[in-house]
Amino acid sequence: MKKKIVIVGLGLIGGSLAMALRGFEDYEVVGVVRRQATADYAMAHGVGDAVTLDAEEALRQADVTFLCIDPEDIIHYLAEHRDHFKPGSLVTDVCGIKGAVMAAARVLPETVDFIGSHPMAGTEFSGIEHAQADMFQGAHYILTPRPNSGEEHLALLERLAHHIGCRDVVRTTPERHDDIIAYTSQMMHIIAVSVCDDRELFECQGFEGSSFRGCTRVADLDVELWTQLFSLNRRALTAALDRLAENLDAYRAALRSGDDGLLREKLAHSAARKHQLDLGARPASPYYV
């Protein structure tokens, strides 16, 4: 009898994961959804091997459970279903915030292992209709284990990450994850929406270049999801924005001074740091947000 991977939530990431995981070792991939229309779409488009609306029954049979829902929903789901997970099973998630989720996972019985996960992939779109089997190709897969997480479960997640196309697996702490993601992802979204708040936005049509389109691409975001991600990582994101404001102020001061030498020096410094960052770097996932 095949073991089961249950994916709770077949949206953009959950749906992509269900597609990418088909054929993984001796596992059957089962999606858990709330609406029959989503189940029908999943079955018609090969999103997983099976789909059910019966969450409790699916969780009782799951050897691995992926929680692919919004972060606040994950927090409530863990509390609601704490006694429904199969003893000895692994529960994980794909959420872009780890501290709050890992804290919520403390409600689980000792017989259930929870390891935080974050595949660094996604798009500005949402919903199962945008799911892609190759979503995770070239992506980083981040793990935030608990001190007592089982090595067999960590090894399983590493094999799973490679199966879906991730280029590497990185282990870190929830706190370090949230500090870094505040800078590399969440702050980028703040920049994008801030650019779109400029009063000149609609006056620039016809003048947009690829840099403008690239900068603002992620501004058309899922408002509810990103409200949760920002608020649950408030401390780290605020610190990252404070550093950004200092750097912007330094460039504004250089421009106001009229000192082209100072401006040239700052630009050369920044460009050299970007060059150093890119040395030896491989392209990231095309579906990276």
Contents of the next structure:
2 protein chains.
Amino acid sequence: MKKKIVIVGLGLIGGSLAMALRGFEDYEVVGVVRRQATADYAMAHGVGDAVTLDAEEALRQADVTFLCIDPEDIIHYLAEHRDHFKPGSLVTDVCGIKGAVMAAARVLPETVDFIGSHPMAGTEFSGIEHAQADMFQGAHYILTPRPNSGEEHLALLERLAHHIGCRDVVRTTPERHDDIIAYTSQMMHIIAVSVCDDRELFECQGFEGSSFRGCTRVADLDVELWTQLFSLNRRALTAALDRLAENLDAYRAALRSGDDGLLREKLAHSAARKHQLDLGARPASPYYV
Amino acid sequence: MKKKIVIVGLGLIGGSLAMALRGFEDYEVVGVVRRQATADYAMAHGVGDAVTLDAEEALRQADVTFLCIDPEDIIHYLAEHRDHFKPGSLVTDVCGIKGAVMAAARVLPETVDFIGSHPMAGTEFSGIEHAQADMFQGAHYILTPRPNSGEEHLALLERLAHHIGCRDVVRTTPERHDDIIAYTSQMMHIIAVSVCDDRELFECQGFEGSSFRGCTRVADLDVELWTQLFSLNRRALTAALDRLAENLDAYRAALRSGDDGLLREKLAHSAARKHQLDLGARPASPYYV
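Can you now output the form predicted together with a further copy of the same chain? The one shown was the form predicted on its own.
Time for the whole complex; same chain goes first.
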């Protein structure tokens, strides 16, 4: 019998993962969904090799289980299904925060390995109908292993990440992940929604260019998902926003002062930082996180 | 003798304009530059039909003059060359602020028409070597006419805008332009540099996705140009940043409060605004402003 990768939740990320994982080594890719309509769509569109509504049966057979549902649902699912995972198997996730998920995974029996995953890809859309096989092209794949996570499981996830098109695999701790993600991803979403709260938003048509679009693109977000992600990373996100407010205030003060020399100096400093960052960068996924 | 469009300054925008305008109606496109090396590059790369270092001679023959130099330089140029423009001709610019330029244009004799232009396109690069003939594809072209600007000159600019690939021509006042641009463009640059001032910037490699890149792309900016643009629109930009600070503070307060219901509500409100905006949008230029 073929080995099985089970993907719980065939939304944007789970669906894309299921499409991208077809043909990976000798695994059969099985989706677990809650509605027949989703199952029908999955089979009609190559989203996985098979699909089922019977979660418990699928988990019992899974060698690898990806939990691709909302963060709060992941936390509940781990508790609800703790005794359904196959001993020796690997359970992982795709969630945009890691601390709360790793904490919830402590409910699992010792015989079940859990490694946190975060493939950094996505679009502003939701749902299986927006899933894409190339979603992860050029994306970073972040892993947060536990001290006793099996090297063979880590190696498996690394091979899997490369198979789906990720450009690199980054191992880190849940704390570091959440701290940095608060800045690189979550804060970008708070910026986008804050910009769109401006009373001038609807006056901008005819006056917007791609810097405006680039900044605000993610504002039409999945409200439930992002409420959970922000809430589960409240401390780090609040800290990142405090730093942003200070940095913005420094520019506001420079502007108000009328001192063009100061403004020029600040812009030169900031631009040089971005230039330096770019010197270290390589071409990356067009998909957001 | 052919009619002439003279483009003063063959940098990123002037160079792109010169490339894009070749073949427009029955005009010869003549670049005016300060260095022989730029002139040589222009002729080797199809940046205009001809190029000269003799500004005064070119202006005397120009039916249309585009001033594609930094804002402060435009202001000085108008005064320095006020008596060199051909009577009956049109002078315009490409500058990202309009109030200061329209005020400076009052120095021109009555026989010379001035209409403010702002083709909303650009990239984070500078210089003739980054000029592109398709720079203006899908861009908005904003016009700020004077009360006595000739309809035939306005019509000419509209035809020209369409020739270079702009998707629409928007007529507005200098004040409205500057107010809205403060929000849609200038504020985006202040956000980008503020985000890059964060101490975590260099820790982000391996953790950034395209929302981060989309927000920070414009941070490696032309320092002199943007210092001038911000300085010449200080009041409106400061007002836009004050509004942003309030909107960010509202999200920060919702996060600190721990009230997920409030956070969810705010996100739903902001996302709905963006969704509504997108419903009115059409595909646009990939180039930023």
